[in-house]
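The chain below stands alone and is given in structure tokens; this is the form predicted alone.
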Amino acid sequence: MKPIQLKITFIIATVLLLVFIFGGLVTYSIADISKYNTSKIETLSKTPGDLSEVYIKNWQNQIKYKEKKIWIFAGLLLMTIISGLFFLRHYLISRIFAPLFEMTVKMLDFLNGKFSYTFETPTQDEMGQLQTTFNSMAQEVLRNMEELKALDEAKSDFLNIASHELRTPMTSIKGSLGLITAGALGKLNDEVMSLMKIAESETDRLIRLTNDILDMAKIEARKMPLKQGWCNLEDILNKTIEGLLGFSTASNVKIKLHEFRPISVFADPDRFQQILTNLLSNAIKFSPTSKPVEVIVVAQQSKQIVIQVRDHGKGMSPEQKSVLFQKFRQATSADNPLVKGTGLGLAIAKALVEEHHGEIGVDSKPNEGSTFFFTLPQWKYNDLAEMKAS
């Protein structure tokens, strides 16, 4: 048995022990009380009358005499369970509920990332076992934080070298290509040009998702820092539109803008707009021809606002809709085939979404279309009368 356990089991043994010995202390002073006046009774019915008050005297003294044995007794008896329990108490709370207070004080300083604490040396029993179990995993944790600080700022010097070494000669070869296929190195057959273009396409591709990769590794580093200000919504939403012109164009999906009252929004406009790009772009990818993708703007006083883009595409199965906004994930199924991307652009708009304070997600049932939505704390009508702020 361990060290804890043999010494409560000890405990409740000897209180045990001592409830047992003073409990039949007592029962057995009330059944001598008991006993005693039978005999006494038969022995006065016996004795000559002018003898019987001596003898009544005699036994009121030994009856007083069992009693104070009786209330001695029950005295220890009670004082026997009241010490026994408070000892007990006593003992759980300082090597068992002590104990666990602490840990849970370290636990909870792991979980908020407070690791300045020394170890101590465990005791020799089951609360010591659980805190060398801890130590260890603490030490564990340590130790990992420090091969993934080594790793993140081998991940940082990568994207340095990526961000100057990768995309410099990306951008030169899509120049060159587009030099090619403006005819700047003459006319080029059909077959020749067909292939130039897809070079173009997939270069364009490439430099798309080494750009979400760096931007999402910003992002999670903390190292894109917004610049926030009041900007006027309807111009984002309208400079957003146009920059999409030629992909909604050639995929024959129109984007509608539906028609709100003028609000400033307190937000990073060029983070702001990559945000309605990426859901912008990604409605498109989904939606049927000659049906419109709508942006909706949802503003109610003393809540946040909410920007809502709406496509008539498939839907989503809740299975689905619980991948979507995960990195390099894309909410395909047989009867939604994969469609060329990153697999970042969403996962892009949930971090920056939440850098403003807001909130990102998605309304979608399958033949139903999706509504993808996202909310900003702080906005304002452009008229001052009507102001609302966080």
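Throughout, rigid core stands for the largest set of C-alpha atoms superposing within 1.5 Å between the two forms. Everything numeric here is computed off the predicted structure, so don't read it as measured data. Residue numbers count along the first chain shown, from 1. Compared with the form predicted together with its partner chain:
- The two forms, fitted on the rigid core, differ between these two forms by less than 2 Å at the CA of residue 360.
- Once the rigid core is overlaid between these two forms, residue 260 does not reach a Cα shift of 2 Å, moving by less than that.
- Here residue 83 counts as shifted, since its C-alpha moves by at least 2 Å between these two forms after the core is aligned.
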Second form
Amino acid sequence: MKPIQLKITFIIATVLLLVFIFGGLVTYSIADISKYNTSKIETLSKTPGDLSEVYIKNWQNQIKYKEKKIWIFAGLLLMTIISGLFFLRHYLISRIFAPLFEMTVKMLDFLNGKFSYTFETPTQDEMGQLQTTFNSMAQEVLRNMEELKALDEAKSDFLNIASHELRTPMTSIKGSLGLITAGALGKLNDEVMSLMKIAESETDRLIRLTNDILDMAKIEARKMPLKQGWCNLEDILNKTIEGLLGFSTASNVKIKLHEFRPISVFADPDRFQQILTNLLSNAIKFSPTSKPVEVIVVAQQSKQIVIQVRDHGKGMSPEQKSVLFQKFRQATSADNPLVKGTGLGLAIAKALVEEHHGEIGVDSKPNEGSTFFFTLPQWKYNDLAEMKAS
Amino acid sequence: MKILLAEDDESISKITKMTLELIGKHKVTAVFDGEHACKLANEKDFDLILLDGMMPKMNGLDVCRAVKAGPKGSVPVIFLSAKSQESDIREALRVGAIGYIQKPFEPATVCQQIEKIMKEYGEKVA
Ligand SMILES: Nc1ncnc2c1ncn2[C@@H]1O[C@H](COP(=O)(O)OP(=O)(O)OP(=O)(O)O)[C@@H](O)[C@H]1O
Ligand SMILES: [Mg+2]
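Counterpart to the form predicted alone, namely the form predicted together with its partner chain:
All chains and molecules follow, beginning with the one already shown.
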């Protein structure tokens, strides 16, 4: 009901009521004071003669007169009822239905996060109490939200500052060590060189650790928004493998990328590479040198794409599998002593895959190697324009 | 090459300068804030400008914008970035930088990285 319609109902009701009451009263009183009937009665009664005829006529006149009065009265009653109904309608709409509707609209706004859309002037009735209660509820929620936002911003600031403050000194340390070991300042004797190399590789480890911890914190604080776009899968795979070349040659493990029909995936390229790097670095770490680590892409027709990283290392037991993807957890056992690392790699990979709405998992048995895999729901063949799954 | 290096952290600045001079045999002028970088970039002739993302007074992005709009707009700009400034980097590439080098960088390879970016840029321009 728009306000203008409400107003019209109200005006119609008022006009009807006024017209009917005044019109009715006027007619009623005209009928009442018109002496037409009564004067006739008088004239008849003055005529001597047939008294009964006079009486009957008189009586008939009386009845006609009363009938008229009853009709007028009934009309009046009906009109009053009609206008009363109009008033009732007006009342129901303006005092109950419209406020209820408004309440629903406000609540929907509220649901959509517009907490500031409250009732400016609550009415003085029960509906007003409801509105006032709604207002205080909205205020409370708004206050809490603002508090949370401030906290969230503080957290965000902290993460950014921590990132910067931790990385800056590491850049200097790594840079200094690098300059020296590169021989830019003159040749070093072997003992010094070996110590410098230790310092260098431990610095690298520290940097990786810091990056992982910061990434994990950012993921958990939901401060790592994805920058998704269509990217060529093969390019990303090659780039990742290239990035790991140092590590794989040092470990003497080859990485073999199986051929597949060219595909594009909808993903954040940097994060995608991070997922792959984490899986591949594990595979290299746990692989025997004689067998390569394999990367296999399986496109499930009209479904998701599966990327597998397979190694022929010592594999793992179901118990070990169960803790893999948790933070700081490593699948340790008597014959599998704690390896260098923080146990963050897979936790980060899992969080990132899930951010992409995919799944991550592992197939493995002790002594049979492991196949880590993850899925991505959005992909397409490069030679086909249409998208395979939503 | 004559390189202008804008980096606010003194240690990093010193190491980067040494790396570029000792390994790359470049000539490096170091400044420690954005305003200075802007002023020098517009006054003197450089073959390359290296900008840190976060700097006092003017950040790298602002410097890059200002230089690109100024008289020496054709001088290539490369960013030195910490990982947390990825979005800024993308913005920087849009504003006219030709590449970026991730911090912490490897002194042994940073000169090669610069060369690679410059070469790709040279091919693109030609
Ligand atoms: N391919 C694999 N074969 C056997 N075990 C594995 C394999 N990948 C992971 N694991 C087990 O899972 C554990 C957790 O892996 P994750 O990548 O999370 O941590 P990490 O490699 O120990 O440390 P980080 O990756 O943080 O340096 C590893 O310590 C290892 O025990
Ligand atoms: Mg790992």
